[in-house]
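One chain is shown next in structure tokens, namely the form predicted alone.
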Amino acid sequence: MSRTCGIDPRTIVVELVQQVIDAGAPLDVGFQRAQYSIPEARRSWARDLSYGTVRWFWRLEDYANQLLSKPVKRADRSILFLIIVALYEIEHQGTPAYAVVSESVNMIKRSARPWAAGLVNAVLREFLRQQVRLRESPTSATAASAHPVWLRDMIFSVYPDYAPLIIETGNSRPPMVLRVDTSRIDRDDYLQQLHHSGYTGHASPRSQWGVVLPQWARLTDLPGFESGLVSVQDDGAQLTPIALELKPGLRILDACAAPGGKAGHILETEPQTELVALDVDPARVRRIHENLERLGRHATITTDDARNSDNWWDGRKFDRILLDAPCSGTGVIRRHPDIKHHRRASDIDQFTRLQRQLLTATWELLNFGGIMVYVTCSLIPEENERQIRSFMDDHSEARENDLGPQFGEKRSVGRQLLPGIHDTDGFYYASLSRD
């Protein structure tokens, strides 16, 4: 039971909802923390309401502005919200908009600002008579799109003929996909499992892995996941083992680990690996830990940074390298909708800077004939292909491997993977050798 059920999970999505807007909060932490004050029985509900009411913001947003005769004051914007909220459950969730209405009004007031009450109500009604003009009459383009403008003239101006899809997959309820470890069961057996326990599930047409599921279930369900018999990973992150060229007795440097999704798979595929997993959160190497330690599987994990090798590299260079490059994470928006309100324009430059940093210092720790494979799940090419040309203008030596179309669009180097286009989150992949 919650520790405090009787508390209106509305009331703690709404909370949850205006921190991550108003004060930069991440949604996951926040959700997996607030969510143990939710019924379990509604968890997957509030879930949905917490990521598509952040998803789904400045649509909403300019909803309740078009309705409002005044502004709320900032002192008040928690009313606000709470219309917000009432919004995308009766839009998105399908829930009797009679039952939102009464429930957000009652909500109101036994709230600390029980005379909005009235305001509440009339808005919502308002929407109710006035939604289909709502939806034709967007005030901009942000409200239009529910993204913010740099990042949606980015994606018309680079992929202009996918970005429709683009913007729209980005705003979309993601499905669950999974990876199994077929070391220890096929994929279609584990199929077989999952529709016994009453999920609909699907292989993944790119990754012999994977298996999408089109809603989310709770993890301690699923058949095998204690066990570690399947991990929750995008299909398109799965491709990291074909990218490496896996084979026994590799030694492999996974330059930025955390939380771990990457390692475990590279020991599943080959498990006669010498893997060291490095990264320089020690929260998040707590994570690399415990999914291991869920998996089954060993690795030297050590907490440090990258760029400092002489701090932790034992002096023995990497057959391969794998740099889950920091990013943007404009990839991986449909999963992580927060990123639309905290990353700006103007963080590209810092995160490129870093990228450069960690290629240029892990490189070195690169075999004669190794293989570094670069990924981010960024969009962006100053990210991406922009980053890998510059990396191999200064740098002879290295050599693109062509990952195949498996790996999605080819671009100037690398490959793309496009949210919408690929069915896939927006992953970039460059293979290098060091010859």
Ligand SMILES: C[S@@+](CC[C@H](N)C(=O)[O-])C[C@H]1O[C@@H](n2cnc3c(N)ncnc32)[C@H](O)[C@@H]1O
Second form
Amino acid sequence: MSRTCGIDPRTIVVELVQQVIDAGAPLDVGFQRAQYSIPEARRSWARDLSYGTVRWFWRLEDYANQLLSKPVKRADRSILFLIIVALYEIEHQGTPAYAVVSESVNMIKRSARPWAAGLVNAVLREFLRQQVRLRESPTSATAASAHPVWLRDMIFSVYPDYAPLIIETGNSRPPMVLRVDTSRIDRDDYLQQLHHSGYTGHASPRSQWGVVLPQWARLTDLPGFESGLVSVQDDGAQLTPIALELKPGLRILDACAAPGGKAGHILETEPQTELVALDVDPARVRRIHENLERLGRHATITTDDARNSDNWWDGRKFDRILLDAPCSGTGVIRRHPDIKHHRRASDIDQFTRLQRQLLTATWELLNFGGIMVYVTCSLIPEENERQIRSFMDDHSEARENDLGPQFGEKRSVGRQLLPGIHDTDGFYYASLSRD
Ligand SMILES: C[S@@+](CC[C@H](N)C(=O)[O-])C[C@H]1O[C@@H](n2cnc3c(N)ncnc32)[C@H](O)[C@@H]1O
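Please give the corresponding structure for the form predicted in complex with this ligand, as opposed to the form predicted alone shown earlier.
Now the complete complex, all chains and molecules, led by this one.
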């Protein structure tokens, strides 16, 4: 849908949030598109409004449901979404409540449902009167944790000691983490450039390449972004070159490479490698091209299914294979809060089947003495240590290489970084050598 900048950004956000929650639309893609209809000066505010409302949706919906005398009709759900977005703005963005109420009432008056202006006004004003009680009395576990019950229960059962912190972190605004190309600029020198440009940022304690900014900045404003000096990548994801034990002259397969975050990092860390970057999704493969072009790095980029090596493999084995597998994404919920809404417990079996097929197919392409690094951004053992344990049970030639504490807490095989515990997103890493 093309629009002009004359449309109120709140209207755009309300429509986007409804698309994400009711129609299963991906938030990242939706916001990418929608942002061009929002004046530049208001984009980072609109981004927080969109992501934050999706993040806290169940809690805010619970407030709204308690305040409405009867549920809104299905056909009028846009009214409910308008109220929920307004509640986020009042509760989390510090906009004066009177301004939010009046903007929201004006917005509904301009919409196809002007008759609901009184209702919106009454619900928001009632929220202001009852907010303390509402915060203290969520009516369900989903509203209290702002996580679906299956995921909350899984986190409590697998990580009983850490669960409250993992959930709290899942509901927090993520920091923006940059990866500095230290082959081109020293990290401390980049930090100075950043400070001179008016940003606060500090060196990541976990990654030697990482710089952490407390809040989101516009990419094109960051010094050196356009010229590829820095990329955006969580510091938990920046450990891949260490796990891969890179050295010059290796032939490497990045089997699930798009959009090319880890591929770019491999090439920055060890340019003297022959990297094949493969992904099955053509639209995402275009992003590998764009990203490597910005970084000024080269790989052989191929669109295909990693499981069908007959189609794309030239018969020369690899010294290293990175399998950054498709997964539930349960470790990156603070960055992608729509995962909480879109993922179902029943999806996990499909992911584990695909991961196992990818492991089995790509393992055959690994040289003897070579290393495969398996990574997910999942917290779910079936996708992580249980997956690798079961794979090793069937492959006696696979031997685990120890990854240090930098990679988080030891699991029965591999290591796990946990949001809130290790100051990164949630990642699982395992390194296997082929004897
Ligand atoms: C976690 S993402 C990879 C992120 C990437 N390594 C990075 O650092 O930017 C997983 C990727 O697996 C790809 N994928 C899923 N099934 C695949 C298959 N059968 N063969 C190759 N790629 C696949 C998806 O398209 C997705 O881009």
